[in-house]
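Encoded as structure tokens, the following chain is the form predicted on its own, with no partner shown.
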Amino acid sequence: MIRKKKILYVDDEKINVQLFQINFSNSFEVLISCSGMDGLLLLDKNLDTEVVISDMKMPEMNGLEFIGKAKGKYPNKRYYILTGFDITGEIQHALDNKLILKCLKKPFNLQEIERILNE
């Protein structure tokens, strides 16, 4: 049996994580989390996760703070931020410094995310 690529999607909005899981679980093993802290725990338990996508605006820890912590522990994973807003200076800085590979727009484009996940 071919192993599905494992991805983690973090978003504080339950409907978004459910939609992501519904749309991508046929092709990928999708882990979902509703907070950065939870996302870090999931990564610790799922070391074979290859791709991490996080919403930007979340309470307690925003997406870039979460990715910064995750990348500090797991630098070889691919990280992406997802936002419903324009690219901020903070996001541009993360792109320039290779903290994230790309900033994705909400509502998410299924074809774009599928292409990124398959790279």
Given for the second form:
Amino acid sequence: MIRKKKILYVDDEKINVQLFQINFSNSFEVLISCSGMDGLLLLDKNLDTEVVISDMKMPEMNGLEFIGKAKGKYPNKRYYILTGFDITGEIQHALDNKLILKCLKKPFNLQEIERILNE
Amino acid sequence: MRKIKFEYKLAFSYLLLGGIWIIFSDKLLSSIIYDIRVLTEIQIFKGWFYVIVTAILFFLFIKNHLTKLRDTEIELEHHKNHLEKMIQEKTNDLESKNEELFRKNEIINQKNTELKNTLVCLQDTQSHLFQAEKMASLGILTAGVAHELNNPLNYIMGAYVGLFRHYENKTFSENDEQVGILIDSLKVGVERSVSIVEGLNQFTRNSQSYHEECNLHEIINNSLNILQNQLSNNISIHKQYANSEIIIKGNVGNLHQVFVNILNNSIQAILNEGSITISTKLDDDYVHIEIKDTGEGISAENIEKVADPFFTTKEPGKGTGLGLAITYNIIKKHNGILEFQSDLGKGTMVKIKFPK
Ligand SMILES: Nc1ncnc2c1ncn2[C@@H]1O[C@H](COP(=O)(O)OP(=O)(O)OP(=O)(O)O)[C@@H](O)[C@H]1O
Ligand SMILES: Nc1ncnc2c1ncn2[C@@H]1O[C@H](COP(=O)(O)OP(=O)(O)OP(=O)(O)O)[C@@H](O)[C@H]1O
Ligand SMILES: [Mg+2]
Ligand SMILES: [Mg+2]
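Provide the structure of the form predicted in complex with its partner chain, given the form predicted on its own shown above.
Following is the full complex, with the preceding chain placed first.
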């Protein structure tokens, strides 16, 4: 059996991370965390993580702040935001700076996310 | 000295002169002429002389007097004419003044009607503005609701995807725990969607009644939910609610507008990081609500003006300056009181008091 691609999903809402894990662990090894802090710790322990998807609005550290820190340490991973917001100025800025590759919308689209993860 | 009348003067002078003349001229004559015949003859001349002189004197006296009289009469006539002319002039003047007054009155009447029309127009505009502000808060609302709804929709979508896969693979029974989570997510997603839509309905409720039961904690929570997408994670919200529910009579939709406006101002006043504390208290007669933020504050000069229509310190496009004007009106309609306290640079406290 080929090894599954390792991905990290960060969202402050428990239901969101549970659902993400349930729905994507068939094809991927899904790491989950409920805050940016925990996300960074998980990345330190799982250097082979290829894709990081994060919720935007979270207490303490928002999605872009988390991704900013993560990318500072691990520039070679692919980073995405998954949010219920429209694209805000902050997100547009991150897209322009290539901090994130794309801004995905909630409610999530399974096919779109699978395609992106498989790229 | 009393002025002696002319006729007395005349008669008196005549008497006096005549008497003196008779007495002295006779005495003089009789003292120089002794011949009776000559004396008689001269007496005749003397009589003539006397008559002629008195006639001349009379003539001169009367003429002089009459001339004076005539002059006076002419002068009088003159005066009379002048007076008439003056009266005529004054009358003309008055008439024209009167006319002018009449015209002015007409203009005033006209202006009055114009003012009345303007007033009606203004009232119209005001109600339009009320509507516009409601629409503006609706803008906040729809943006907020869209974001709020996307989360529970995400649950529902996730649950559907998971459940569908188990259905296709017929793997329900081996994944009890997972299926439980999926079904729970579905339920939470639907419940949250329902509560969001309910909140939305309350806000846009177009009722005119001020006798609805208003649950203030529910309304404040709802308003916070609506503003969720304006709230960055740098703003913490602290609720210090009274232990019991607070229900007042009023208009549910309008009270939502009150709290959305005040909370939105607090959010906008917090530039980087800060907190908003909402406290509610009950005493014997009143409900007290305090919304305190650690935002940029309001200067002493501005604090009097914040509730004035169109007063705003925000950039064009960011604020209409109507939020608090409308908030003030709504609170007044609920017989409540709105007050502001602020420390520039430290924060603002908005106090609302409603009768119980
Ligand atoms: N069980 C719940 N019931 C009602 N409201 C909730 C519940 N859980 C969370 N919320 C509200 O939903 C809001 C949305 O969640 P959150 O703040 O994480 O933003 P988000 O939508 O996840 O952000 P993003 O859109 O970037 O993913 C929360 O701020 C909270 O107020
Ligand atoms: N909590 C607050 N902190 C600091 N300033 C405030 C606060 N609340 C109101 N103000 C001041 O009062 C002004 C008027 O507020 P108001 O809500 O009436 O209008 P606005 O917020 O400017 O515009 P709008 O509400 O129409 O978007 C604001 O521009 C701001 O200067
Ligand atoms: Mg979140
Ligand atoms: Mg305002």
